[in-house]
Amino acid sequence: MNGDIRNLKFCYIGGGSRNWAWVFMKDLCFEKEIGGTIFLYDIDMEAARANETLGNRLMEAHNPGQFTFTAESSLHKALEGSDFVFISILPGDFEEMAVDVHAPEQYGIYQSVGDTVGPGGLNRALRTVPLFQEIAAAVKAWAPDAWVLNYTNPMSVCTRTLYEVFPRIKAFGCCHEVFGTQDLLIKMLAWEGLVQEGEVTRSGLTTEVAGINHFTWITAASWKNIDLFPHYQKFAEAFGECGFKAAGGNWFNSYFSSGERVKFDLFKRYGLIAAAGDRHLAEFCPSSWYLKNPAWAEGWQFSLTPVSWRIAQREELREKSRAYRGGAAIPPPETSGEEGIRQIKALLGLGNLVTNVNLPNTAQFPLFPAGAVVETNAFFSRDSVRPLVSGGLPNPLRNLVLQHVWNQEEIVRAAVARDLEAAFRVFLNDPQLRGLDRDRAGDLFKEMTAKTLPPALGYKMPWRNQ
């Protein structure tokens, strides 16, 4: 890596994010210690060239001389040399998103996210995995030495295939879901009475992870010297039917938020903490738990997110971005709670730091297969990210993790191979597919990958025009 923190080359493939890059650049207004070129290469350039503007405007308004933004149009160029790329994209369009998460509910499938698994989830990997292939090879050209930080989904998926093509990338794919469960239980704290609002953050916690990218799981948490798992027992048992509502809000106020019901239901059945929201763990699991339908979801107080929201937020942040470019005002800066500069900050030498990061299995997690992406503690230092072995799942969990593990590992093999039918037979093994037949599954799978698959990608698809 650069020796100069103050000098540093970042590579953002997807820097015309409205999402991810908005939240990064207003972090970066509180970073004194390193500074450097954020280099933002999207194959919408005009996105890019947007966001060039806004990041220049809130470092000029907010930390003037230590970050520059530059929109870039040649990966080659905003790649070579990089310290450290983010990889934040879409795959494909929200056109193709509505195809994942609103075609199987004319078969009676109802997912709330679609991007991680079931069949949304297995339908977007299958477009996804060619992208990341296209990525790592450039990162093996152009910045072999540069560690690279995952954030598009589906996150296991993607950070598989990173190293699927490059095994010696520095890679790890960055989610924020443990982050909410771990405020979750700052709040069971206060509800308890053992803390004021505001006098506990996440870092005062200690949480030992172990699962899958949004199924993951808490296996053991404390504060100062208290074991938290009996204290959440009683949470859960509290609020298990009537759903938690968190000062000032109400689940059903937002597609994001949730009455945590499921969460609590999980804590029953296996007796650990899920650390995911409700809405991403309710698609791990068989779809007559949580899933059933739009009102079975409401009775568990989450939502389901339409891809309509998302195509209207969208616009409101088109124009928003065009606005910023136009002179409009800024927005204020605001810490996220996002890890990534810290993680950066550790890599560099500023500071040891342990969370949770998503890497391939080298036995940081017990009688899973080698190689496969897990999620657990690691320990981040100079150059360094180690991950920390965890004490595993109880049988009956680890049997329901294990299943999308190898759904997982076999629909990369299947992506990589272009190979549709090793595709289907994963999209055959997914929990939410096991109220359809063969014949219907297999109408299913020919309508997503017909209307979302572009010839492009290489995949021999026959049923396409029919």
Contents of the next structure:
Protein chains: 4
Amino acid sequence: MNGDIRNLKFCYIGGGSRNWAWVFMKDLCFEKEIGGTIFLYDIDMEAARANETLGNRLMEAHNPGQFTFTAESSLHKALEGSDFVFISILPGDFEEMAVDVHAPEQYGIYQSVGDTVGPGGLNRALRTVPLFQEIAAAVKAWAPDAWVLNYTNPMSVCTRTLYEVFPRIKAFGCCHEVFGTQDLLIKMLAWEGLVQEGEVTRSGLTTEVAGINHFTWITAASWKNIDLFPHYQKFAEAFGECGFKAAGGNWFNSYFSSGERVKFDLFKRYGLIAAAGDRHLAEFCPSSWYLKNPAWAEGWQFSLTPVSWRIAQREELREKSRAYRGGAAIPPPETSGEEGIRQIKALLGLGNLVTNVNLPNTAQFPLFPAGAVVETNAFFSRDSVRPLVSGGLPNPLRNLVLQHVWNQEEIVRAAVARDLEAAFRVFLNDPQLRGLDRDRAGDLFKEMTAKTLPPALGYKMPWRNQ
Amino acid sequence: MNGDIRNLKFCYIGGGSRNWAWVFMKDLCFEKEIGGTIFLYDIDMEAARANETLGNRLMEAHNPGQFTFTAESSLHKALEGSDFVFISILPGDFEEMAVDVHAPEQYGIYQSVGDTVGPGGLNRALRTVPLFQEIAAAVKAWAPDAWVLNYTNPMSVCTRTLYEVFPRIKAFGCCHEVFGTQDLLIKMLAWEGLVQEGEVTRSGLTTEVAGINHFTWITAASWKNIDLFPHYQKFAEAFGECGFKAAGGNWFNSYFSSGERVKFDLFKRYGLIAAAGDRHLAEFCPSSWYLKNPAWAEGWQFSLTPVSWRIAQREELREKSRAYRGGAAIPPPETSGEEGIRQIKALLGLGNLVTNVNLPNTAQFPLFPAGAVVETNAFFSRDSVRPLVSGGLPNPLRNLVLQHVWNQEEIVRAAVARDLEAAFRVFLNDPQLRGLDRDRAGDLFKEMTAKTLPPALGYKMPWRNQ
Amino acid sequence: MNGDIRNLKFCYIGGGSRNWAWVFMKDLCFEKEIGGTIFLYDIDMEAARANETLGNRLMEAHNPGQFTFTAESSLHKALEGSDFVFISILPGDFEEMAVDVHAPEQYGIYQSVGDTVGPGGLNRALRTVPLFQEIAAAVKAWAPDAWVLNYTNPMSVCTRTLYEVFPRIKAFGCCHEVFGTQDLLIKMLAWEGLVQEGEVTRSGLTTEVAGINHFTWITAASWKNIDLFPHYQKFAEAFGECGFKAAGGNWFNSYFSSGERVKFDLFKRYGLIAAAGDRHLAEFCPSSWYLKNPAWAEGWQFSLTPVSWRIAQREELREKSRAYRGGAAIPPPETSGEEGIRQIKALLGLGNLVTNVNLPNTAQFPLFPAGAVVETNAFFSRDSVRPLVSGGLPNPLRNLVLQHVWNQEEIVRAAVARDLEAAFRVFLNDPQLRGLDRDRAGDLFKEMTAKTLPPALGYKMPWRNQ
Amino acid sequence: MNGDIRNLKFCYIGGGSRNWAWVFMKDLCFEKEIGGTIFLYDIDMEAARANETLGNRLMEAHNPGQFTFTAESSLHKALEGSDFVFISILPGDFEEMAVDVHAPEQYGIYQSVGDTVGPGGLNRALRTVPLFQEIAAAVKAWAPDAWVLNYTNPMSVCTRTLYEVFPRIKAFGCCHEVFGTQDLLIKMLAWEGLVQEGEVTRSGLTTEVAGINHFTWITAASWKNIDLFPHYQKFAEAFGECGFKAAGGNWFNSYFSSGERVKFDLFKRYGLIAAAGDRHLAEFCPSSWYLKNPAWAEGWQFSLTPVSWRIAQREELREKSRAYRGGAAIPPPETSGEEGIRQIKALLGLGNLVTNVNLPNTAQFPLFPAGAVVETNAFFSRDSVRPLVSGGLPNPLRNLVLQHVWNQEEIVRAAVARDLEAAFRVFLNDPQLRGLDRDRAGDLFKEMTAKTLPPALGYKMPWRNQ
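So that was the form predicted on its own. Now I'd like the form predicted together with a further copy of the same chain, please.
Whole complex next, starting from this chain.
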């Protein structure tokens, strides 16, 4: 870590990505202090090569000489000696994700995202954990001292798997859902007339964070010397029923927006600010609360994202990617507000940083099991990420979160052991599935696993040929 | 504790009891090694005096000179200098219990007992905790070195309250539900032809126990050098569908019997032996499993005990009590199989004992919160009860139990603080109540609390006069 | 905490101090963002009044209208409604301290400071804990929401006592010993020619800190992207034998300077950077290491501070104080490098801060007992101090530190219970006292306690009149 | 474990032992309920064969058909499929032990046993841990479900190593030192005239035990309904100065006897009953307490066992062994009071048992590190050993014990890593070595390791050829 900060090696696993990778490339256009080569590894080498072209064109145009992109088909070569590793993969394809999200609908279970908890999230975990076992083993073999940034969902489960396989790994999970809620707090300040639009940015706020990924909670928030909780109380009361329509978007025009009604309702229940999109939050609660059926979700002003939309979006991006490679005009550089680059620079000694990340619980989350991946604030400095000791959560809320923590611990254990019987027990414990009969739940489980877990993963599945 | 073991002082709080007290008296008819005076304290002094008469008549007839019973209206006098204290009270009356059990039925929630968890158990906790705060303060003031045996439900909540108020108290909670399951294991051995009826008694078995009261689990069981788990597997398979009809009783003739189908189903789910009556076990699970509605419970072969039956039984026993006092023939002495007297003798140094009890978690239950009341095996010796370090429970089952543990921790905290808002948050977290809308749940909570919590308890309840 | 930051109330307990108070006043001359009134409480009201005069003269001259100083003889009035409380008292007088430091010399035990551990530190604890019990009770009664900054030694014991009496107190302990070692690291960089004198300040370094006050350890250190440990290795080798003579001072001219040889030797033993003055570090180790006798200490290039010097210095400062009050020229304002004001501003929301402080261990120090006061980094933000989860210490070093932690836990317990028998057991466990015969140790203990613990403190001491 | 209890397989590692093995054989003469074959494995096959002969002759004469002894030179064959494994080996030979015990004497350090802590115990650990790593690996490979009883010293370190290598091993450590103190309590009862000689046996007492092997503490003791602590207080006062001379032995005639003065002095210091021979207890304390020099030890009425005596005793036993093999009259059977056979039978389901054993700390020792081997009571039943949650030790005493616990944790870690630098740090932390200069301690460490650690163990030792 004392090496040449202008000559770093990065390995991007899932380097053919057309979402995170593009955001990252555009951010890099502005980075002058550090430099190096980014090796793009992907099972879809075509996509990796397209990104190589796009990345290098962006650098040429906006930040010449700073970063080079190289598609690399050998994970060994891509990883060896890396200073930093990014993981941003899609486990399986959208065909599998369609099963995750839509198969349960036949059983009366509706999911708004389906990638974290619930039948979709748990099934996705079963096919993702084996991939992360492989990645962890590769990092252990070829880049044991690298810092590893995971962006893949289910975040907690993926990050946990890395540590399960290689306990000394220096990995953490990054997610921008908390940032969205911080932005909402800024909008709240503007609504109150305390600030002008754009006067305050996220880094001007201080928030204390405790929870798990996509079910994270802000337990204290301030701007300058002002406690934001009394303000949020008023805000939640004002928009609890009618929903909050942000200036720049409208929940029924975007699968990712919402009227924030779930967030306001959870504040009323527990007195804390839930810090993720409503569509994520809803999935951690009993179905009867926000996800009884599509109309009910609509009443709460958030969307059930259909996988068909994801497939359509993929096609569109593929098209763009081909065009860039063919010489079409590349997109303009822009800063995303993502913290990846700031985190990397802090780890290189170029500016300490406190932000929220996903890490195994050493001690930062009182009364949560050691080792489980939790999301809290941490202090980043040269070659070090130290979580802050959070205040945890009040009893009733901790109880709600804790059952997911244990489910995540167990689904990792079950997946590593390729033990579907154990996995089914987790399935039965998920709040979305609690209302289902044991036999119906069994049918759903068999259907989902049979359709999405390829034999190569090594799960025994006597029902596959039924 | 080095005092004269033939001249002990006992204080029985709830000494007018016609259930536990009578069982205890009949057991005492056989006890020759220890002796002393039993002070019967009760808010119903008539009942206490009737028991004084009955107890002394039993002693005269069967164990002269050993024990004396004295009704005492001052708790101070009854407690002062006691060696042992029993607590076996009915919090409120059956009118309150009728609300606990039957009010939720209007909301589609059916309870088989209603005294431990669920809306009934939680509401009962709210009126019981204040009484136990008073008792704990009295023990602290007048008998701080006494051993305190609690028999009152909700067991975990009551015992926890004693320690909350007086952390140095030497108290534990006693319950016979595990014994029933041990008896079932003996019936299993007889069914297999391995033993004759009556050849083996409970103390001939060794069981490892982990859980919370009424949701306790046997994690290992043996008889001589035989592991009972493979036998139970066969047993559960044989009777899982049709139910097991014990020779001496039939579930549809008794509210306390069952076909053990819940127990067998839980074995199939988790691989461990649930050690309580099915009617208790069912209440800890999501309603959709065993308690959807009365017909569903009937299908699972257990009963919903109506409070009207309890009221009828009370009248019958009151009648008997009056008759005994009036000189009618007293009941014959008999040994109950309860362990109270063996526990007391072990604490006096007259024979060590390993048995299951309810105690705050110091370390006996890995991964459970410190201080929460759990049920595990403990070693009783002179002036000492030391829990055994249990193996805990496997992840998915611990998850199921743990949510009740945290609910119990929180309901005690809420009741001690007389904070009904906090109590309602627990209410919402109970698996029986998870399916209810927030507003409907609120209506039920208001109805139950308003009808059963007298103003003297000090809860603020703006809805009382609505 | 949302109040008017220009109209704060501060309470300074020990407000007649001529050390810390003067440093603080001079620092305040530069502070423009916050303002308010500082109430100076002291049992020596003359001294408090002199400080009132000095403080107000300084403000008039350098920072008019920002802060007002008011001597106040009622602790109640001084405390009531305070936003911040400082505690900087001298427990007893230097006559008692002379016993702490010099009485053990007759028994062959030499102390370089005598205020933290060893016979002097433990004896000092016995007379200090009762004072801190009173202060804690007063804070609880009159300023329960105030932030309390303790500067008094023995730091860990004093801070622990505050939490023992009032667990919800918002208190932490501040000490500048770590800063001194950070300055040494900067001198090291200059010695290596990596920076110019004065180019880097403490806040330019990042250090990870773990330990207890005066026996704190830097477990990682960096400047920009440079790891300072390999540099310190060279530095310790270069000066391990001959000692390091800083440009601005020489250890044999100042009781507070040293040749840093103890620090370098401890680095050789444990591989980590001890972060306190050598005179403090030596007292935590077995006497045979650095404190066999005065000549041995001289060989290690640090001084045994005689209390006579403290008495002389006190007289000098008293004289100055009188002169200031009489109108003599006041000292020039200067910034001290102390962090008190930065900490206060961070707590008011005016700039987050990571620095080392003394706090009860919630989870920041793995494998150390919960509640014991430890020194680690913490994140200060509006109304919040969150410790960072430290990496703890390696086994052999933790073992060395841990015995002091338990001794400190027990001396607090013993002092609160006024139990000198228990205190003597701690005395026997101190590494400085391990070589003494039990009876000789008993004589020393009796002599020290009899001479320094006034009857009013309530210790039973049958040997007082011997 | 449901197998045929008359046809068990035992593996005795160190089966050529002439101490423990003979005791065990004589005990087996009385055992009728269980039977099987005992495979004697030893690196000294001559000794193993001699024991095969002796064992089979004993069985023929006193317990025909019950047990067969077979010397076996393959550890694989001896272990494979075993139900029980005993480990009772001598690490190295007495020549190495002579270095352990006597080399430090040149540096002014005197040891009474030298096999547990201090320079001797730590050095012995360094050559024993590698052997136990091998044994653990063999058990893992060939008898992973066997129960393993370790009798080898240093007990805690050996047992810890087994779990370090094979965490799922079912091993515990057995030692009779506590039994000796229980016998002393019986002698105390006889001295007081409360019982006749021989009226009470150890199993008639109840003792609560907490500590580490050879530094174990009885924290509660009773006989029937009598608390033994007030009696012990009187006993310790009566014999604290003059020493207690047991009827059947005198401390200056036997290296294993003592006047119990160390025990009585420790009771005076800490109020608890130290439960090991004085010669062991003394070694855990600072040398200045009981082991300043040989005369000082004599004053405290215990002996420094010279290794020359052990060598002479070995020759005597070897002679006997040869004679038995040659047909000489075999010794009479006798019961030893050791608990090995009772423990085995309890594990087979033939009678539950509470006794003290050495086990990794799961939760039985509050505030001690998880995994460290501690000695507490445990409940033995079919295929299960469950420690009782002990009350731990009071602060000052825990502090004394805890430093050894951490030293043992670290010496295991250092030995497994073959890291002598780390081992030397432990050496410096031992209370017997605290008074030594760092350089002198280094000389001693180099001398001891160079003379006793054969190159085959794999330690790097640049000073070996100096």
